[in-house]
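The chain below stands alone, shown as structure tokens; this is the form predicted alone.
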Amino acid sequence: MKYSEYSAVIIGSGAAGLYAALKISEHSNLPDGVLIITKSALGESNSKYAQGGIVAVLHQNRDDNVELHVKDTQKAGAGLSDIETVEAISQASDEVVNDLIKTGVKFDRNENGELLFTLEAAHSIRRILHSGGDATGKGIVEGLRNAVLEDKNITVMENSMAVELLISREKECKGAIVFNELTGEHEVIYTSALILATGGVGQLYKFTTNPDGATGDGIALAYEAGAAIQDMEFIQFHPTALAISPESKERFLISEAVRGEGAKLINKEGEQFMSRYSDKRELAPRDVVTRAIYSEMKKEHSSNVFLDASIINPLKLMNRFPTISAKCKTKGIDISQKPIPVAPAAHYTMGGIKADVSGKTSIKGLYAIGEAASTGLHGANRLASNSLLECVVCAYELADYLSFANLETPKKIDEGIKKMIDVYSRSISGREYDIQALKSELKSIMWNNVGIVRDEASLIHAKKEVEKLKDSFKRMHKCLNRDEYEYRNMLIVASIVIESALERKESRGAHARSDYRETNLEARHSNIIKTEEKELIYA
């Protein structure tokens, strides 16, 4: 099997992979380059398609403070979040979002060249970036693109996938095997520190904004090399995905920043209905706005609610919304006449790897950063725009990292990763699975029993459900192509979601439970850790 050596190999092209890479190869010490996979082309990812913005506690901004950012993501966190986490990501903003514009990422401005800061839900100042108006993320990811492919230290492999990572008897990450679907061959690749930066789950679920290739692959990998897995029942459901009809399953987000500019929710009466449900209304937290749509729908039958942008005036609402007005323009809605109907979709993951500010995770030499891991920052409910800066925050500071470690590749492979590199030297059946139907019927599993609103005869027949899948899918290790190791990684990453939501015996923000509608006075931590009998432990 070919083989292949990096000082450091990062796994995902989004805001927090890209930018690694940058501020890696920054450093001097990397006899052997830094390498970008990714599984389609470079750039490709969640952050590409963040609209709103990146929350930016800016020292020119007088308005705003470190003190102010910490309380709103704290609150909207429902007590969840880690104070200490969400002061050093707050305090680095200044720097590394100066730092962004530096690289080349252009953000909006004035017609005297001053940052245009907007408003969005659960904050209490205007501290949001964009670029693009409303297109935040595909501003961050090209322009961080551009400077990944000028940076000669880099190289970029596309259309390949990590699919097991190589752990040592000592428990330390030595590298990983690499799928290539352009040739269907694998690869191993040593490294002494590989970063997971593969983004989130939204593909779990039948309605989702996020784009196909989030299926939370980095999320399967680390979980089954035996690292700690946080906060998995916390799936964020954006309140505002466009839905033209309950049979498409497509959900293009409508930014939370539309509200923030003062479009108001109306039910299928024209009443607005959010006063019932917030003191806050429209600028609520995203579970609360969620779950009150979710229950005017119910209440109504109706597969949508609408969201009436109409009062905001014509030309600020097409400047500032221009990607949302064109896609609603595709669909016959002129949003300056016409309500947007709307609807919940599984939007962000705020679990996921065990990780602290830098990326480092319970397994020596494995490291996490963007959606993938869980820093503690988002606690039970993330807030409005505070993805794309601990993407970026949590790259700075792993780089900052290791430019103090011995980034020469690992030397000595033990017994134990031989063997796993046999696996997938073999030869499997050529077997096929219609992984189409079955990805569809699990993401059918998911939003119908781990959904909005949770029970535990609900958790337990989704559970139980996806046994079966498991139990049919013969192909827990290596596999033939694309589709089959993210279908994989897919039933991995449901049985974690699915036992941490069972476990969790009470509603704080994105977890609601209809059988513990009540918030724990202790706010802990989950944690999952794969054993022979699998470890669910609070802490």
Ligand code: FAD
Given for the second form:
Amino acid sequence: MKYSEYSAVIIGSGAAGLYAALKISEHSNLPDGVLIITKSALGESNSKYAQGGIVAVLHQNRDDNVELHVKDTQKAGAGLSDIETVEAISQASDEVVNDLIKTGVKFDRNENGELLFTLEAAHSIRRILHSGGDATGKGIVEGLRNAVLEDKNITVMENSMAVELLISREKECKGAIVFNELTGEHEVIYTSALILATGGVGQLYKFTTNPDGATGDGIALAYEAGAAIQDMEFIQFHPTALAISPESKERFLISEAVRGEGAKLINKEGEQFMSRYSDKRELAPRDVVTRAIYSEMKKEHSSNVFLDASIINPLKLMNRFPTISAKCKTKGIDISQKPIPVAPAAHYTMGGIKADVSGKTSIKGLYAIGEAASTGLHGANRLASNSLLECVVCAYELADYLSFANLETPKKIDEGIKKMIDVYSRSISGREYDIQALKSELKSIMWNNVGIVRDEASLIHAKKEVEKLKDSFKRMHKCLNRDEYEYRNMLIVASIVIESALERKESRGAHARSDYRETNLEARHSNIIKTEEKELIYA
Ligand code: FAD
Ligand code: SIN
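Given the form predicted alone, state the structure of the form predicted in complex with the named molecule.
What follows is the whole complex; the chain from before opens it.
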């Protein structure tokens, strides 16, 4: 097996990973440089597809302030957001977003060069910056990716997947095992700062806005390593994904900003139904709008409702939402004339690896940032466009924290780690699996039983079905290829989501239980930690 050493290793190249690499690379305490390991091409990520924008509480936006943003975030979070975290992230947003701009990220401006702010659901004012109209993620990722490629201190390893964390007997993270898809080989990477920026778990669900890579790898790896995992029952279902046909898996996002600019939701009868569910109508928090659509769809036995954007000036519509307009056009829909068929789809993971604002997890040497982490910012339901902000603020704070750390790569590797490495140097054989069919089966189980509304019976059913899938898959450690590793990780994370959802006997934010409709005001975060000794796995 090939061995290498880096001062800091970042897994993932979305907004969180790219920006962390750049900020860490600015420091002088890096004897062995910075490495980014990423599953496919550099920058391929959920971040790249972000549409609506990024929250920025900027001093030049006179209508806005930290207090107001904190209030909106907490309200959307259904009482579960951690106040210190929300305040810290909101306060840092001015400095960090301005730094992003200096790094080369371009946001949309008016003819006087002033930044343009948009509105999304549950924000009390316009405070969201966007890029390319509705292609904010592309703008951010391109700006950061270009800067990373110019940085001589950063090495990039593409088409490579972290598949196991190296944890010492003292419970410290010392690196990772990485599967290189191009060579088919496993490699060992040592580091004293291993940063998981691996994104969320949208691919656990049959219908999702997330691209293929969102299989929860980092959360599965951290769980297996014994890190605390928080709030995984809170999966955000975005209300409006393009739903051309009931079974088509493609669920292209129709940004909330379209509603922010005035579009209305209508049912099959053409009725604007949102006023029956919330006085905020289309701009109610995401979980509320999603459940309203779910309920209309059930009532009408239909697989979608419609979003009518024809109310918006056609020229503004095309300029402001070029990506969405173009996508709908390919499906024969002129959005200035015709309502868009939409339905909810899994979109965002509020839970994740428990971490503080500077990415520190419950394991020394292991850090988590971005969607893979759960800092307590989003509570039970994320406020729109707060995710990209969290990605960049936590990356910035982590780099600041690491600038004072000793980043000498580990010199002594103990027996436990040697045993782990040994597992991956042995060859494996056995039957071939139809991974695409297995992934589909798992995604249907999750969609049908652990979806927008759950109850004990559906969750217990899902638990049994996932156990059966786990029993029949004999590669819960070393696998043959990326698909198998992703499926392995999806099984691990599915069990965590189900277990957390069973434990939370209340309805709150994105976790709606038809058998426990009330919110339990006493309830706080859920935490899951794998307790069995890691070595037992390899016995
Ligand atoms: P990601 O961007 O998902 O990046 C994860 C990276 O890790 C990828 O490069 C992936 O390939 C890599 N990776 C994963 N596992 C491994 C592994 N085992 N080994 C190596 N590499 C691995 N949020 C907003 O705030 N505003 C928006 O407008 C917005 N719009 C959105 C639109 C869409 C369609 C989607 C899907 C999400 C949107 N979100 C938005 C949410 C937001 O984009 C994400 O939460 C955020 O971008 C996550 O960034 P990240 O860097 O944490 O993870
Ligand atoms: C959207 O544009 O609706 C997505 C924004 C987000 O997920 O924050």
